[in-house]
Partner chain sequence: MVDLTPTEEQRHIQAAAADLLAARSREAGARAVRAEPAGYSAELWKEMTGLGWPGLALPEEYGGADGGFLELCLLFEELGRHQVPSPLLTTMACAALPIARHGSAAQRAQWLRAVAQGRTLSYVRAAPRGDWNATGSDVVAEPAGQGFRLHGTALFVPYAGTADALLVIARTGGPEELTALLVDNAPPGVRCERLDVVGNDPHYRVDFTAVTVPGERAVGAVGSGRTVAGTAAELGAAATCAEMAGGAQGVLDMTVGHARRREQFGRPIGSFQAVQHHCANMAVDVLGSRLGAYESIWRLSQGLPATMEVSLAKAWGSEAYQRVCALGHQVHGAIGFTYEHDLHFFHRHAVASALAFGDADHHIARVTRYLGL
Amino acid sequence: MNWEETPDERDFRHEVRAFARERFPVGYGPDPEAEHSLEPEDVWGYDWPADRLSRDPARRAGARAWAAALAERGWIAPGWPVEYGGAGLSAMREFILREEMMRAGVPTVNGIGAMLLGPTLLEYGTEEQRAAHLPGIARGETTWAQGFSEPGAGSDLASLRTRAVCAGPGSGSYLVNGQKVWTSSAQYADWLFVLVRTDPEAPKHKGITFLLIDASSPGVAIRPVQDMRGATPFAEIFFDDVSVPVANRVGAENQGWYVAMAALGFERAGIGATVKFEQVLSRLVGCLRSEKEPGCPGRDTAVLRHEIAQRYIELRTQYNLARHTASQLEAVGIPGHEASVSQLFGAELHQRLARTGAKAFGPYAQLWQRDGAPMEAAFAHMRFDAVAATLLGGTTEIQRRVIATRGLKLPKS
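As in the form predicted on its own, what structure would this chain adopt when taken alone?
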């Protein structure tokens, strides 16, 4: 790949910076009470799916105005074709757009729908499904959540038990029963894309189907799950005889595993976490150099400086991995094992960075309340985020398996 930006790409980067500066709604700021999102594409302090439905009129108006501004240019789904509401940008331009939006500190809009479901429907969906769902996502009007994980099927996703059976001869629908868990922002979603088992007798990877389910359907119950910080970034979903039209099936029956793997590949191809980590490490250095922050003076040791320098090197490595993934996506249309390399490296870097911050603040790293804590206890909260980093979007074991079998062509264990 060419590591140098072209003149056109540099011009586009300046265009994005100007847009974010001029069009981001005045007054739509981060929620000081919001916990850090676990989603790498989300800017800390914002929760766009929740803000869109907020009881605070100013926050709700700000979220919707920002979505409308992005939709004018097709920048909610920048890589999609124009006829579905996208901007038809190349993968590298989309990479630049998302990087600059993160650097500007403005939230991603409709991330799961635009970055996971949309590309999946473009690859595997029917024309009717694309026409029905893509424009609403691109306008910021409908939001989606991904229902893959289950109580008994986390990293071993193919062990899922949520069942879908034919509702009856001539019914043209499935009946879905079961439970999903750890579904990000499901309580704010209009629609769900889920994996269900349609053939319990088939090998576990070959009896799964990918369905689109209206979250307001009778029999769907969504309950937020509170994490150990008291935040509710996830939800559990229960399906009780939920009727789903066969027309909502993506791909062939019992072939949903392959559709899901494509969706997860798009999830792993992001840039957001890299920028977020760069910003927090820069803040850490600034804090250590300040004599005003509690807990910072006296921690600036040679050992700590060496560790921070190591994190910077790793962050640049992570950036180049993400850029390489974007170049591969531009070349072949779907992410390959390169996305798993980037996901694996970024997840483990997340945990190392959290430990570096904890070392920097010594006993102050135990402070949970933000008032009076160095960097408003950002690293204390980051350490809690980092616990799940090697589980989200596929565990590190799964990523290593993808790299070994698809990238290095090693035999399956």
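Computed from a prediction, not measured in an experiment: that's the story for all the values here. Numbering follows the first chain given and starts at 1. Here the rigid core means the biggest group of C-alpha atoms that line up within 1.5 Å when the two forms are laid on top of each other. Compared with the form predicted in complex with its partner chain:
In this overlay on the rigid core, Pro218 has a C-alpha that sits less than 2 Å away from its partner position between the two forms. In the core-superposed comparison between the two forms, Pro203 has its Cα shifted by at least 2 Å.
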Contents of the next structure:
Amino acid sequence: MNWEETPDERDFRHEVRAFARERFPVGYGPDPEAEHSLEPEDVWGYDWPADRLSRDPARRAGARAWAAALAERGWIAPGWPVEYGGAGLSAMREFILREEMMRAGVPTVNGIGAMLLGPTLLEYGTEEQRAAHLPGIARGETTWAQGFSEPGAGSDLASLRTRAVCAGPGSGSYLVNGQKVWTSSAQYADWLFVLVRTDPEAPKHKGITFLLIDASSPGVAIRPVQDMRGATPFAEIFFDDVSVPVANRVGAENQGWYVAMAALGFERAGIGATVKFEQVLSRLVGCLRSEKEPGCPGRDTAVLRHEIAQRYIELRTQYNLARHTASQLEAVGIPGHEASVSQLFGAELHQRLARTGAKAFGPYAQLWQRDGAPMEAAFAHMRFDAVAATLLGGTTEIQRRVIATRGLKLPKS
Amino acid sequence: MVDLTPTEEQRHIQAAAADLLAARSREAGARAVRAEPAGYSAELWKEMTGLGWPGLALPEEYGGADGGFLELCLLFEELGRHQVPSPLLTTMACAALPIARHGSAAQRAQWLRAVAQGRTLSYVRAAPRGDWNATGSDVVAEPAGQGFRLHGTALFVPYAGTADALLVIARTGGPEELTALLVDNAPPGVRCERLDVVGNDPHYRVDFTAVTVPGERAVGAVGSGRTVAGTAAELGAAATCAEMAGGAQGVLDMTVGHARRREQFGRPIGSFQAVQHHCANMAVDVLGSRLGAYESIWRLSQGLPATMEVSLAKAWGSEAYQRVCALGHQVHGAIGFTYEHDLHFFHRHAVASALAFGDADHHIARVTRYLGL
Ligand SMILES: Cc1cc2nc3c(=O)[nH]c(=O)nc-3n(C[C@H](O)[C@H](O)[C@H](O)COP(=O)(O)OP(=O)(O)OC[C@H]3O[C@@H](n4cnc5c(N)ncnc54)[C@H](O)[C@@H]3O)c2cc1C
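What does the same protein look like in the form predicted in complex with its partner chain, given that the last one was the form predicted on its own?
Let's see the whole complex now, leading with the same chain.
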């Protein structure tokens, strides 16, 4: 056991820090109104997939310049092999990279494409698919969205109904019809990776296929869905006779479930969330200590101090869980059920932290406006952001089931 | 490299300890030694001494193996996992290692060698009203000739009945001046009376009546007792965190085993989702407390400041272990409420170890101070 970084790892940390300081574009500021991003790695106010298409030219240019700067080093997809535009970093270095980017307050780029699709194609894709799609992701030129969930298929993902049929004997394409929902950032995506049913007769896990679909294909309609905060972090997607080349199938026909499970297994280390929580908690402490700060009427009670300390303890526990996942990935190659432990704990901590923080401001905790609110209403917003934490990426009930059955080997129901 | 997995050597220590304790827990575990006057198996202690356990973290020159505190704590984790009561933690973390750090060359030569050979020590911190924050002591050492004369009473002294000597934090001078003294645990003047407590480790009330202590028995300078007490409490708390993590793991293993075997409604109860969720919650607590414990222990073993990490680990671990026990009972149903079932030994241990070296509230308060709140 060793909690200490090697000089190499420390140097790398400083390198990332210096890089963010020197290369983060000046014109790329956070959008004060932004509520879009629910990616734990992203920093408040930044939403890179949206920013790169922003109507504001400064934001758009900034987002693109930032992607280009990261791409130079392969840091958009840090863990991928260099030949596809990655940096071939170890799990621990990737962890340090994300941590330092968070600390520097700069957004990550291309989350879903880099973290979910990339590893999936590296494992199951053809050489043509890798060559066609990976470099674009690694350069920050194409973004992807994950179309798994449907109105009738959430936790029970395998019950999905969007169907694909071969357009005709000998035809080189599928015809896709159906609907997806809750697809994060789909309205900004160039490409979608989706699960479709190709054999309605087969047992439900055995008739599913994994397809890559160009979002601009005729017959694809993407409609943003508004969430409880008034933001539109996700969208619904309708497929109406969409033609998809067979060459865009990942893995064999009807084997898509297994490909998808691998994709879901490429867990995030959960580091982003930890740093974000730590930063907001230390701002809260600062705010409570400087009673004189205008607009910050913190209620510094013994009970609250106790609760804040408890959250701090949990945060450090979460940091250990996240580092442990990275360390296991590095040592063993695959995260065990401990990765689910980390994700589950982090999601629930998010909600506890939001409640603790809001408490500190008494009646001011209801201010949704950022202007003139204590800590720019960070905790009021966090309370609502956190509602999704225990749902997205699989609900906490499902995570617990994974821990129990795969981790602790309890019998399946 | 940051690597939170055990090294080859650490895995080896862990596995060897687990093998021995699993094999001996029937005759040396908490249930078996409950009626023993010493509160632990003297036979197993001899065996452990033969294997070099007390010497594991002591320097070679005193007959030790020159291992670290981290390696020693792997033993505490296994003792907790198998609920085998033993004076090892009290002897090592609260007395021998503080002597190694603060004692004179002569004291180290005498006492560390004795410990490596199987002598046991205990640690007496008699704080007014049992307050973990207290600055004073209920034991007073008056100057007498070249040394001291000791008076006073201490409660909750683990393994005092059989310890060869006691490291006593006593008041010398004003109400806040403390000095650490090594006191022979032998009459006249020292009386140990066993208390009836919840936990599995025997605890004693120790009365000192005009006990003569030579001046060279002061560990560290006269008046520096707070520093020695700080070391004992910090190492003791961290070691207890390892023991609690092991205990919590033991409860999880036992509970998962039960959930796989026990059938209701024609299927194993472990296939019911409510039961699975209880077990998953336990797994979260177990992993969280183990990593916290070892982070603080690793820091201590590297000589890095660890006050905050120890408090984090103790605050978290104390509560987590009790939650794990509560869920363990829930999943076991009535069988876990019986005397016959071993689960309650873990529960007893959880309650007692949560109170050792400060409960969660005590350590949370330290964290608030650290945060500057
Ligand atoms: C912000 C956000 C972003 C998202 N982004 C994406 C995305 O990019 N791509 C994508 O494909 N999906 C995405 N999702 C969808 C997400 O994966 C689903 O919401 C989630 O899997 C739950 O499905 P559901 O909403 O249909 O709820 P349901 O499955 O209907 O669940 C409702 C409740 O029932 C419980 N439940 C269901 N089945 C069981 C069971 N077997 N045992 C115990 N409890 C059960 C659930 O835990 C939950 O509490 C996103 C969701 C959110 C909120």
